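Single chain ahead, written as structure tokens, the form predicted on its own.
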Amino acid sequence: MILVTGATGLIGRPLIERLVEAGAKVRAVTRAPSAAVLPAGVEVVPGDPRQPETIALDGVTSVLLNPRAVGTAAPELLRLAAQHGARRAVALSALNVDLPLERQPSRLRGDFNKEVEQAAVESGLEWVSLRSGYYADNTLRSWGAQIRAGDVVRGAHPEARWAPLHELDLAAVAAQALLTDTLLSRKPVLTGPEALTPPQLIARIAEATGRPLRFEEVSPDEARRQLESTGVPGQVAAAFIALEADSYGQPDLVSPEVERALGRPALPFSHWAGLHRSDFTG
């Protein structure tokens, strides 16, 4: 039985679909079971991953740790899971976990990647930590409101480079980590197949949506205000723009780990943009 935290989120849903297709038994923990729409055969149970004592752990053999769902409770969750016979922990982490904490803006949204990875490694269980790069979905969070409102996308640092990771690839590698031994005791960095600048990313979205979109450079302060206007907290916006300035300090980072794990190339950003065109057009 595989326990999945963050079961109804961006990664949890496609991961569970993969696991079910592979014939695995899945227990999805969620704070709102009645609202969960998951494949038939999935055992949906109530519980709060940040309060591990609320989760049914009988029969669990592996645990998928979503850092936003679990937070700092990961060590306790794994301790209890091990008592019930669990043998493996797979953590969703990030490639910037070794940077200073102020260079990890997702922490301000509750993503305790460093703590979750550390909990998996120190749990005494078999472990894998998947260090994801820039999510393709981040473009929707950063620019979605602007694109729905018009054809000009304003941002700082047009020379920054990201290799956007498709959530379907992350879900597929996570399934591999849970179902096979090929990634044990590893921290693979997962990215998309190509490094793209913001203007190039906007061009891909323009192609997918059929819109005449263009990127316009503004100052970091203006870019921060733009993000704040969409509801992003000020600290998160400032930290992200600072991180964007050096693109994690690795401007041309493209990792081969997705292809190594799956035996096929990582999905390109254009594929992701095509799947999400309606999110940009409203």
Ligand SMILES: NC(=O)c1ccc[n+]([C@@H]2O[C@H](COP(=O)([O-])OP(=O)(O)OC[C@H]3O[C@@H](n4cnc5c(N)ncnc54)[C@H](OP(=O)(O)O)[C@@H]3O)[C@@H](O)[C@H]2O)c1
Contents of the next structure:
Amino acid sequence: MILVTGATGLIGRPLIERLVEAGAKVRAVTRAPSAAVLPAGVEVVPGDPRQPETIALDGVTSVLLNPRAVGTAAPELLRLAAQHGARRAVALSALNVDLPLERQPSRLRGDFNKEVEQAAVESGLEWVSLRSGYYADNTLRSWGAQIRAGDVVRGAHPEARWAPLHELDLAAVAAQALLTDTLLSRKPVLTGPEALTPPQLIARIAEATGRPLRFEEVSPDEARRQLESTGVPGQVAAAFIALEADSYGQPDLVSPEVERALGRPALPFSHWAGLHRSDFTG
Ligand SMILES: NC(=O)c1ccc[n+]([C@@H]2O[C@H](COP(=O)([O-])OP(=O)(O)OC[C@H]3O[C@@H](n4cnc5c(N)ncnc54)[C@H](OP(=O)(O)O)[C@@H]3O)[C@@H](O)[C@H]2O)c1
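Same protein, different form: I have the form predicted on its own, so give me the form predicted in complex with the ligand.
And the full complex, kicking off with our chain again.
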């Protein structure tokens, strides 16, 4: 039985679909089971991964740790799971976990990716830590509101570069880490197949939506205000904009690990934009 934390989220849903397709038994933990709407056959259990004692762990053999769901409780969750016979932990971590803490903006919203990876490594269980880069979904979080409101997307760094990772690829690699031994004791860096600037990303969203979208450069302060107006906390927005500047000129943004794991190229951003067309048109 595979216990999936973060089951109702961006990565959890496609991961569970993959696991169910592969015939695995899945227990999905959520704070709101009645709203979960997961595939038939999945055991949906109530619980808060930040309070591991609230989770049914009988029969669990592997645990998928989503840092957003587990907070700082990963060591305790894995300790209890091991007591119940669990053998494997797979962490959804991030490629920036070795950078200084101020270069890890997600920490400011309670995603302790570094500590969750460490908990998996030090658990005594078999482990895998998936060090993901920039999720393609970030483009929706950053620009969705602007695109739904008009054709101009404002940002501070037209030459920033990201290699957006498709959630379907991350879910497929996570399924492999849970179901096979090929990634054991590894921390593969996962990215999309191409590094793209904001104007290039917006051009692909324009193509997918059929809209004449264009990028407009604004000051970092204006870009931060723009992000804050969509609900991103100020500190997170500022740290994210600093990371954009850091990405200038970096040569090695694209990792081959998704293709290595899946035996096919990572999905391009244009595929992701097509899948999420309606999220941008509202
Ligand atoms: N964005 C990026 O570029 C990027 C890159 C690398 C790594 N990451 C990391 O990926 C993780 C996010 O994964 P995701 O997008 O799948 O997450 P998500 O969709 O935002 O959330 C996953 C689930 O976690 C549960 N959850 C959310 N907040 C919670 C809280 N305060 N307490 C307990 N449970 C909570 C919710 O489930 P219920 O409501 O059903 O309980 C939610 O559906 C983070 O650790 C992030 O740092 C992100």
